[in-house]
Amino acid sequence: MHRFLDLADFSRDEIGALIELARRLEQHPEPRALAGRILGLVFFNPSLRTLASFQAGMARLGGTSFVITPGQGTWQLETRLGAVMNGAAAEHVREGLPVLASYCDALGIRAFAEGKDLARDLAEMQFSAMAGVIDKPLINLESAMNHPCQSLADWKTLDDLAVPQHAKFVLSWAQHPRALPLAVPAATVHMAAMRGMEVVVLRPEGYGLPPAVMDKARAAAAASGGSVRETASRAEALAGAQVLYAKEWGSTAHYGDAEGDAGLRAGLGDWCVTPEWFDLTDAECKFMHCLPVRRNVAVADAVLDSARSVVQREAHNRMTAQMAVLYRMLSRGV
C-alpha cells in the first residue's frame, strides 16, 4: 500500500482484509514489526484522537514518529499555489513537505476544508496540491471532503458489534455553535453505503450533503447492495434504525457564509440528540459519533453516557485500524 487517501480506492475485500489485520494486531501484537520505521505527521488543524492514535499505534508496532504543527515551533507554511508570500508564512508546502517526507518512511497530513468555495473543496484542491509533491507513502489524516481513517475505524466498530451488513444506518445532522467541515459526513455516508447498509441522511433543510457526495455514496451502494437517501423527516429516518450516527456540519446552502449559516441554525436547537430520538429506532440501536462532541448541544448527556453509545469503542478503533494501515504500508514482511 503506497497511499491511504480514500476508502473508495479499495475494494470491499481489501477493506475487510485491513479490518481482519487490525483485529489480529489487536489480539496478537507485533511490537517489532515497524522497528526502525519513522512516521511524519503534519497537522495544519487541531487533533486529539488522530494525533494520539497514530503516535500510539506506531509505537506499539515498534516504530517512531514526529509531529509538525506549522506555525507552532516551526515556520508557518503557505499552502496556496501562486501566493505572493509577503505575509506570515515563511515557507511554502512545495519546499517544506518534500523535506519532511525525506526524513521519514511515510507522511500523514491533516488539512481541513478552506470553507470558502464548495467546488474547490469538493475537488480537494488544497490536499491534492500537497500530495502532488510527495513521493513517500501518504496518509490522509482528514482533508476537505474525506476522513478515511475515521471511516475505517467506524467500519471495524460496526463489524465488532456484529451490526448486519444491510442494517438501517442513519447519519443525522446535529446542532453546533458554528459551521463545521463536511469531511466526516461525506466519508461516513460513503463508508456505510460501501458496507451495503440502508443509509438515510437525516438533516434539516439547507443542510443537504452536496450532490457529488451523494452520487459517490449511491454508486458505492449500487455495488454493495445497499441504498442511500436523504430526508428532513426525523420519524421517517429513525423508524427501525439499527445505527444512529450523529455529526455536525455547515449549511451547504450558505457555504462560506458564516452569517447566513448562523441565521439558519439559530432555529434548530431541537437537533440535539436526546433519548426520545430512540423511541422509533430498533430497541438495540447503537449510537455513534466521531468525537469531539458538544455535550447537550449536539448530543445529550443521557445518550452519550448510555449503554447504546459506542463512541469510546470507535475512538479505540482509530488506533487499531490505523495500525493495520501502517503495517500494510511499512512492514518489510508485507
The other form holds:
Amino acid sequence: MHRFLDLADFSRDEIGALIELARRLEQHPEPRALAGRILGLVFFNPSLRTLASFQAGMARLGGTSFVITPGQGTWQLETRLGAVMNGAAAEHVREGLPVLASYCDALGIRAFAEGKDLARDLAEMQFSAMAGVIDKPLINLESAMNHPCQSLADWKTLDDLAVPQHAKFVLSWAQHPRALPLAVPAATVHMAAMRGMEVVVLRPEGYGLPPAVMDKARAAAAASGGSVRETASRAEALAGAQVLYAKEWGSTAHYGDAEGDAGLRAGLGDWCVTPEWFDLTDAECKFMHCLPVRRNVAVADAVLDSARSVVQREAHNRMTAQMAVLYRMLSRGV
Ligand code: CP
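Having displayed the form predicted on its own, please output the structure of the form predicted in complex with ligand CP.
Below, the chain from earlier opens the complete complex, with every other chain and molecule after it.
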C-alpha cells in the first residue's frame, strides 16, 4: 500500500482484509515488524487520538515516529500556492514537506478544511497540493473532506460489535458552539454506505451535506446493497435505528460565513443527543461519536456514560486499525 487517503480507493474485500489484519495484530502482537522504520506526522491542526494512536501503534510494531506541529517549535509553514511570503511563515510546504519526507519511510498529514470556499474544500485543493510534493507513502490524518483512519476504525468497531451489514445507521447533526468541518460526516456517510448499511443523514434545514458527498455515498451504497437518504425528521430517522452516530458540522448554506452559521445554529439547542432520542430506536441501538465531544452541548452525559455508548471502543480502534495500515505500508515482508 502506497497511500491511505480515502476508503473509496479500496474494495470492500481490501477493507475486510485490513480489519482482519488489525485483529491478528491485536491477538498476536508483532513487536519487531516495523523495526527500523520511521513515520513522520505533520499536524497543521490539533489532535489527541490521531497523534497518540499513530505514535503508539508505530511503537507497538517496533518502529518510531516524529511529530511536527508547524509554528510550534518549528518554522511556520505556508500552504498557499503563489503566496508572497512576507508574513509569519518562514518556509513553504513545497520545501518543508519533501525535506520531512526524506527523513522517514511514510508521512501522515492533518490539514483541515480552509473553510472559506466549499468547492475548493470539496476538491481537496490544499491536501492535494501537499500530497503532490511527497514521494513517500502518505496517510491522510484528516483533510478537508475525509478522515479515512476514523472511518476504518469505525467500520472495525461495527464489525467487532456484530452490527448487521444492512442495519439502519443514522448519522445525526449535533450542536456545537461554532461551525466544524465536514470531514468526519463526509467520511462516515461514505463508510456506512460502503459497508452496505441503510444510512439516514438526520440534520436540520441548512445543514444538508453537499450533493457531491451524498452522490459519492450513494454510489458506494449502490455497489454494496445499502442505501442513503437525508431527512430533517428525527422521528422518521430514529425509528428502528441500530446505530446513532452523532457529529457536529457547519452549515453548508452559510459555508465560510461564521455569522450566518451562528444565526442558524442559535435556534438548534435541542440538537443535543439525550436518552429520549433512543425511545424510538432499536432497544440495542449503539451510540457512536468520533470524539472530541462537548458534553451536554452535543451529547448528554447520560448518553455518553451509558452502556450503549461505544466511543471508547472507536477511539481504541483508531490504534488497532491504523496498525494494520502501517503494517501493509511499511512491513518489508508484505
Ligand atoms: N477523532 C479524531 O480524529 O480525534 P483527534 O482530533 O483527537 O485526533
